[in-house]
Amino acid sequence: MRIGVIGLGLIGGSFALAIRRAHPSAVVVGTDRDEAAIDAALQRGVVDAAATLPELGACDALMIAVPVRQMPELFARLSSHLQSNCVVTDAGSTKGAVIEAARTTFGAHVAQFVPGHPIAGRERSGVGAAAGELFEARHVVLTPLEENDPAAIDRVEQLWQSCGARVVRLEAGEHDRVFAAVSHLPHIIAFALVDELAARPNARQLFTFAASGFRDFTRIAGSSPDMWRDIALDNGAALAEECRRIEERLAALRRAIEARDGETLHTAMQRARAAREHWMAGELAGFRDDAA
């Protein structure tokens, strides 16, 4: 079996080593815009060697981890490349505009993708914070394509699942308006907070008092700015209704704060420590689920 994957970043790279690790006889081979990446994954024994695209296109399977909004382009060169058995799949964010470019770019090949998204990260990026243990018991969430072969579809889940993965499929819509809310908004929050006060003329004094509850609700901000500007701009329509949603929220916090109204702050942050309780618990049959 031989594995491609472009993009030799924390995913990309993670993914690469889950595989060698799994499949001990199998050939991972890969390549990135960043020479200095190639090499450090060379060096770390994340691939056995670069490829090129002819070369990964001719692969069994391919991960294709960039940011979003390098995929239209990489696809558009990929396309001549890919060879009838090679089965693609990727790790954007957001799936609504990939799979968009994915039908404009790869014509006849489109039915060789299944797009994918891996729900698993760390605030610290590149090849050099790759583990082949990032998505043991993580959620990976795979949006087939009406034109996919079933045997793809089952392909790429079970390489997912050799990596330790719990494998579910949603409808692409229905995966960008839920990551909208759960991974897309958190970032944003935390972008906006600790940019917010690095603004501040006291900012050195802000951040030397800012101790164990600031550190942990703004790990986030450590992310990728490149990859979270695709990611919002991507999902623009879902993630500015879920900026609507927080801001009312605030806005009703506020007019509590201002009107000394300590019953409906108890109130809404009891809720939400019962909801987080009960999230962290495993416990969710008592959240409403309208789309079940």
Second form
2 protein chains.
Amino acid sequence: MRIGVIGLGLIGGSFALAIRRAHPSAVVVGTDRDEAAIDAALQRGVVDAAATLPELGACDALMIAVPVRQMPELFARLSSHLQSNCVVTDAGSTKGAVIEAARTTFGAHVAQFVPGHPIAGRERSGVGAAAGELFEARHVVLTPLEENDPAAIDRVEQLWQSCGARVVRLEAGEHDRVFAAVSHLPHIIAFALVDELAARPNARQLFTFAASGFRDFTRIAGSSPDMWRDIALDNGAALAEECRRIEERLAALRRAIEARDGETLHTAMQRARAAREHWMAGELAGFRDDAA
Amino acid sequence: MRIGVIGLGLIGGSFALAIRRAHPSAVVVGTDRDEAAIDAALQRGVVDAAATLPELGACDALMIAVPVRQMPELFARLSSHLQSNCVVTDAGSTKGAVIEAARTTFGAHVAQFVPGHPIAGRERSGVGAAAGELFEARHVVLTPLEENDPAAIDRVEQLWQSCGARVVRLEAGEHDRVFAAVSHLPHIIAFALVDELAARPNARQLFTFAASGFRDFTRIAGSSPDMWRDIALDNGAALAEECRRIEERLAALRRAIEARDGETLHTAMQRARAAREHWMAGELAGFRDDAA
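Given the form predicted alone, corresponding form predicted together with another copy of the chain:
Now the full complex is given, and it begins with the chain already shown.
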């Protein structure tokens, strides 16, 4: 089995390591637009060898783990090299725009492309932070296309399962709306808060007294601006809608503060704490569930 | 030396333990409106004995560590028992309303009351979570009053320093504006986000895919609704102003998303990440500083 990886960062590198661990006889090859990442991946033994796009398009399976806004151009360069036995998947955090690009570029080959999104990460990025166990017990969401060959979907699912991941399937639009709410919106808020405070005349004083609550709340504001600008643009419709909703919810709490309405504040806080406690305990049975 | 503590929760209990460690010959007595907290404090050796308000008002120093909205009533009950040699301080997260209550209630005794706010906490609350090292290397903000006897301020400062804390002084209004921004606002946002998502028809699906970024971002939504309703009401003016500002900043980022303005998004994200990195590294020299 020959596995290709395009994009030797944290996710691509970790996928390569996990595959090598699960399939010792597999040959894993890869590339990156950054030569230094290729060198580092070779040196760390993340991949067996560097490979060209024609070589990658001839693999049995190909993982594309580049920032989402780079995918359309990459798809265009890859398309003519894609052999019909090569199952392709990706690791993009948004799915709608990636799928649109794949449909436009791959033509009939789109049947081989099974979009995916591993829900895993760590504070550090780059191939130096890659770890073969990154996906263990983590969700990987696949958003299969109508055009997909069922065997291709199964193949991608099996590869992720061999990395220890729990694979679930969602419709692509649903995926993008869910992650706008639970991931993309919190990132936007964290960036917004830190930027707001850092711009103040008394910024130094504010950051002097910021403590552990602030540190955890803003941890995701340490994420890559390149990656998150791309996600915000790619998933713009769903994310803008989430921003509007939280603006409204915040304004409602502000009005309760202004009206000295302690009961409204307490009720919202109590509901939030209870929900979070259930979630942390893995107890999701009490949550509303008309998604299906 | 005889030290009293009213409110044997996380902060009061930790203060008692820290004082006992720093001053082995001191006698530490305390009370709580919850009998079970007194029993637990005695059993854990947090205090030497329970004490009545007359006994507490006759201590050399008295720490009041009850929720801020309970302070006015407590001050009223304590006032007639307060001996003139007893230096009083508190641990409230807001200062303006507490000071107003102290001025109203204590009369001339207000010279003995040095308001304070230790910047320390942990996820668990209650005397069971108390720890003598909680304040080590943490900031404690004192907001002395014009009426204060300088010796009383020094006394409170020395007590906190003996607990390992770094004492700084701020004007009370400044304290409340600073903490509205770096602490109270993030709490309101975290409560708002969890409450918003838990109320959705597809809440179960959303919480199924919420991951470590969401966990850290919302950690402070696990805080006590009683305490945070009180803080929001007590510091209402400054907090409402912070809510308005972040609503505006969020709306600006939303408009950038809607306009597909990647440069505005990237610039804000990059500024935020850089500011947070400097802060985490303890490098505050680059921040704007016209607070003084």
